[in-house]
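The chain below stands alone and is given in structure tokens; this is the form predicted on its own.
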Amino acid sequence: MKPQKIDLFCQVVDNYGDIGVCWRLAQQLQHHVELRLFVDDLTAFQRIEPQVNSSATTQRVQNTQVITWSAAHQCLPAPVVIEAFGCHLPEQYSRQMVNQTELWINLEYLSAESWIESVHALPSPQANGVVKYFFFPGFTTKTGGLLRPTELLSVTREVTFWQRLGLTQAPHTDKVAFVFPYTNAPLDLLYQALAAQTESWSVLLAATAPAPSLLQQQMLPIYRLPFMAQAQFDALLDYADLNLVRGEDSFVRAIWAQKPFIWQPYLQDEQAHLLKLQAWLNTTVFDAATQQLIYQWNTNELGLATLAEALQQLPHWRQQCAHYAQSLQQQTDLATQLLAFCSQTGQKTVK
């Protein structure tokens, strides 16, 4: 029997990726189960979902009941509990799970490393007597799959679209690049390469991106965007001709946009992020030149000529991205796999 009630826990640790992923998952699960989403930072949540009241202890957003982390002790645990990214459940809530919860899932961070296939969905008995299962999103059929939008947005260059992004006027160029990087991205190189193209380019710069210098602003039009809600962010990824993204949430969504993109993983000690990057590149259908471009973007070894050549071959790059997304669409998505796992793994009928 499919689960009827699920509690999903999310702590906002760094930026908005954690709540971004959890809200995407919640919006898909809410159509199938009675869902409660526990969040420790409603202010961050409100920034990506304007319907959220940051001062409400309990509220309903779409078909999901949103509850503050501090109020979790007042709630009887659901039969299925999903703990996102090892966020460590509130202590009193965890103690009550022994008599209420039949399935406890730790939704892990996304990775393409091969070792996750061997540990995906493995059980781990916990101190409160409930078995926890580790669920790994991934890029192969031996993992939990990827969050996937039910439909892509139809985006046109209308005045209302730009107004929703907070811009007073639309860029008057042939192409647009959306830039959402970490601070160590080689942006000067990007701006030089875009400015040198035969077709004219504009840059839509995310609110959190480093401010452009006066010289960079003289190279090409650069529009600083305000902070955007998740739906606006997605529309922009679908619209742009080139996406420069970071982290996990925007990375996966950029894949589904089927536009040329460069991913910048979160910087880690001992260059661990480069191992994750290479592991992902090995799963793609990208040619050697595209893989090298994305890898060198993250090592500051990228040359101007290499980037300029990639931009000149933009239709080929776009074709590769579309092919890659279409190949991943053949796999079962994360939300569907989670529901199926709950149905198959619960120790007794979930009520």
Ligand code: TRH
Second form
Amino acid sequence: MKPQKIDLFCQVVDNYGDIGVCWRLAQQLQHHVELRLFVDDLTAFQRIEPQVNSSATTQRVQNTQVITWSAAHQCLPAPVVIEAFGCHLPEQYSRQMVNQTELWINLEYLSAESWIESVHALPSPQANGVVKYFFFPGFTTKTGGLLRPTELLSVTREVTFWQRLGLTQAPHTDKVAFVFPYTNAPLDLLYQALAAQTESWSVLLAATAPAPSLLQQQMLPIYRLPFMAQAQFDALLDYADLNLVRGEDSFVRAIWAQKPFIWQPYLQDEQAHLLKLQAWLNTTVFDAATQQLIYQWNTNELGLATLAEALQQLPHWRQQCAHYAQSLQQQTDLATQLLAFCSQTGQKTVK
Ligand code: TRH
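Here we have the form predicted on its own; I need the corresponding form predicted in complex with ligand TRH.
Whole complex next, starting from this chain.
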């Protein structure tokens, strides 16, 4: 059964990763199926997509039907339902699924840990009588793959692009770093290392990042950005010479930008994020120095000399990132895998 209609549910737990992933996925799926995206927090959604009307119960946003969580009970469930990151579906909607839904998928968080392969695509019968399948994104062919953009965005030295970001023109330094960190990232070290390079660097600092001190602003040009639409965010990842990213969504998108990047995973109890980080590093083609640099960025062990040295070797770092992205490109992307999974599995579970 080729799916015709899919309902995708997104609950915003924290930050922007949940809606960031769901919006990306929705935009890709809507080319193939009639898609409804149910979101519980339109204010967060509006920040990454300004076309969203935060008070509309239902609306079309770039060809995707967007419905608020509270209006879900008025909708007859689709044959395929995807809940993102184990969010709990609205109760009444969930009860109605029994006669309507052939396939229920829980799209899980991304991880490179090896256990993912053994649980990806496993079924689990649910109280409402519908079987739920666990769909794990990942970095190997035994997982659900990664969300992949259909094209890279060529930014654009257009003045209007920069004006929307509050800049009069593109930064005029030799190189640009785009910085989207968690608050505990060693930014002072980064600024010092960038300022010490022979080539001149400027920093484009995401709206959520800690404000630079006066001293830091004297080291190099730091442009504080407004909160941007996700498409602009992506364009900057493609434009920058170095990307500092975090969480899940900006991390994956930074891989495709094929630029040197450092990933800061979302902090978890008992240092679980470091296990995730190491598991991912083990799957990469990065040399030991690059792996160590990324790891130490997250443990606050990184030395100024190590970072400065890596920046001096930027073309080599960039080459590694390009190879890495090219090797991952051999894998089928997440949206394509999800659709194929629906075709194969929906058939089997149909009553
Ligand atoms: O916001 P995050 O820290 O999200 C996190 C992670 O996804 C984490 O895995 C999850 O468990 C936690 O939330 C609850 O980082 P992430 O995943 O990179 O998502 C950020 C999104 O915000 C991404 O889609 C880009 C978007 N964004 C914009 O569109 N414009 C902006 O100006 C900024 C700063 C972000």
